[in-house]
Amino acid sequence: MSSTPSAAAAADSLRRNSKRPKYSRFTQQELPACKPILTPRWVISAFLLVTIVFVPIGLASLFASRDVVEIVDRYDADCAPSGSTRDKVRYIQSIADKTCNRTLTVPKHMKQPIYVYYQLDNFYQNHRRYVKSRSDQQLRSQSHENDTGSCKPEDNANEMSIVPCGLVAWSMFNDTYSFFTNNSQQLPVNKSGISWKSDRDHKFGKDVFPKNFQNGTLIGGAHLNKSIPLSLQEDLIVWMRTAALPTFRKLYGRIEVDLQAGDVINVIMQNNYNTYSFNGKKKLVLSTTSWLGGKNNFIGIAYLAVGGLCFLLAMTFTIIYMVKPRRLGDPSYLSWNRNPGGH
């Protein structure tokens, strides 16, 4: 009896001598863990249950897409002088009266609000000299006017830095539309909240007022109301936020009566903006927007084909399935059993 406890020890002590390594699920790659295996069923489903989301989808977009009534009028080789480009850059550039009337028919009842876009095409607004020249520091806040080291080369005019600065800004769009009806009344644009609110509360400073804009040697677009805080210069904030792809809208205003088909609409514009010297286009559109957005079939189709071709698929694996059955885990597939000691 007295060597038992001394022998316990020594157990003990054995135990915790041992390296055995410690058992948990963990260590021994044992967590319990689920280990889905698609049976011939669960392909099947899966496309099926593709097929029976997309399509809906496809088809709920297609139909959106269709409510939308969208009037695009190019209007920049009509309203320049038919001629060379240099001829219409070089009226483009001069002081004349650049106005321009355009005739819109609206085809189909259009509901308000009606959006007026400007579209601008082969215009890259992602380019990256473009992009990067802007300073979004001074755009914030009035102690941040002179920072504008990332706005050249329209960072400063006349030794005083430009507010706002950079070549986003100093390309600002200027062209202008008033709309009319027939019967010479003013259709009124709303372009109030035409930019995102955020933009306006937080990126926009309410003390930022211009200053020194568009005062160097080239004029790229629009001026500035040097009295109004840049929070406030809802056309500048929409264009700031620049365009993901070369051929881009951007709002305008917002047109708040409902239109009628066989309206006709009087467009005066002011064709100022030069797009001419990189035969860029310029469009005025006029769109009504459904849950999707604008006017765009491709997610329909792209829907319907996917779905589409996930009905033809769960169709070829039924019938692989049923041609060719495969017991699933059948040993008489694995390769020693199917073709011994060929490897």
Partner chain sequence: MSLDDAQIVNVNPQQQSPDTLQNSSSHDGIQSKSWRASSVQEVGFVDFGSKSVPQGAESEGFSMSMSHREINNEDSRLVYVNDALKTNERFEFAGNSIRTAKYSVLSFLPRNLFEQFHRVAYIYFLIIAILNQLPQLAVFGRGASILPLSIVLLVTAVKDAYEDWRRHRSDRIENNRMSFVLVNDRFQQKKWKDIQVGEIIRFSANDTIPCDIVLLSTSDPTGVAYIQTINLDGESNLKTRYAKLETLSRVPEKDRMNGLIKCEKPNRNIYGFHATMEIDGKHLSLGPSNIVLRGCVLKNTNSAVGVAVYAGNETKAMLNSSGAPSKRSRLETRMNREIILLSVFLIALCTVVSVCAGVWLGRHRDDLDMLPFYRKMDYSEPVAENYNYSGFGMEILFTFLMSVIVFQIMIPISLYISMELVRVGQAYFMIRDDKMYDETSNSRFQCRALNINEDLGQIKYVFSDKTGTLTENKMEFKYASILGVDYSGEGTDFDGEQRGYCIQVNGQVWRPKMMVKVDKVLLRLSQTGNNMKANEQIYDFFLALAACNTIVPIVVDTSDPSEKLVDYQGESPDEQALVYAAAAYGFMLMERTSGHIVIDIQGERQRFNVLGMHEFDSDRKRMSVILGCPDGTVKVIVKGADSSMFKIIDKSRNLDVVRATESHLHSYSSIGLRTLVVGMRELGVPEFEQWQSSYETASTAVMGRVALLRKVAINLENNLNIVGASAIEDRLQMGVPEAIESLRKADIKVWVLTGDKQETAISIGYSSKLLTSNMSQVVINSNSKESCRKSLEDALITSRKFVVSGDPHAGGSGALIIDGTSLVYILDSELEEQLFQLANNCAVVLCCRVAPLQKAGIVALIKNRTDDMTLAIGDGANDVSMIQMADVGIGISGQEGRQAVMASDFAMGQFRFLVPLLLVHGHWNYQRMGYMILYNFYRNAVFVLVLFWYVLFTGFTLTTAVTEWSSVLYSVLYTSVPTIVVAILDKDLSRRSLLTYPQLYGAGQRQESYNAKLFWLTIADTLWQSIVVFFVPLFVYWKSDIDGSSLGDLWTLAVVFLVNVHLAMDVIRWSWISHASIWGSIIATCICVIIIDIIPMLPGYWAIFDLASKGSFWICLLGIQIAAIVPRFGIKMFIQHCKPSDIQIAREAEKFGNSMESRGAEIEMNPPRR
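Positions refer to the first chain, counted from 1. Only a predicted model underlies this, so the values are computations on that prediction, with no experimental measurement involved. Basically, rigid core = biggest C-alpha set you can superpose within 1.5 Å across the two forms. Compared with the form predicted alone:
Core-superposed comparison between the two forms: the CA of residue 27 exceeds or equals a 2 Å shift. Superposed on the core, the two forms differ at residue 39: its CA moves 2 Å or more between the two forms.
Given the form predicted together with the partner chain, state the structure of the form predicted alone.
Just the single chain follows, nothing else.
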């Protein structure tokens, strides 16, 4: 009887020193689980289900994209004198009149609102130094007016802080467009609400006004109205939301009247923005929208491609299953049963 306590103490000590985990159904992976068996019928049914879902979505997307009416007009080459790139750069940097007249013909009925975009090609707004050259604190609050440490080289001019500072604001797009019908009636462009509401309310302060902007030796792009706060200067807000790709469109405004098929639109534009230095392109885009957004065939084609591939696989597996069926769980297909000799 005297050995019983010592034996119990030894067993308890052995249990404490053991590295064996405490038993539970979770650690031993004994919880109930779904273990589907992928039979041929299940696989074929899954592929057919994807086909049934994806093909209608793809067709609907393509039809929606087809209903979008879009007019794209590249004007940078025609609105500058012919010659070498150096001649065009000299022209765009001069004080000469840069008015350019363009004529657009409406191919189909365009229902309002008609969105006006400008498109830039070969413009890398996603360049690391370009993206970092801005001060979000300065844009948000007047108290951070001198917070220009991240804005170089456009941080100060004439020993005064620039508001808004940085290369992004400095290079703001400054071409302008005016639209007229055949009878010389102007089509007004509504520029209200073209930016994100969250940007207007939270990223650009109502008490922040342009100051010392475009006063340096080299002028980059547009000028800003010093009497209007940044939260109301929506062209700037749209431009400051940098694009991820070198070809991008930004919203310029909205035409809020219907245009009929065959209508001729006369565009009077000011070709101010310099894209000639980096072989860029400028395009004017007029576009309607659908429930899917603008004109974009990629989504519809992608859905149709995936649905078509799944249908092809389903038909292939169906033919194989019917021509050469295989019993589920047949052990004769195991490698050691197919080669009894081990060779």
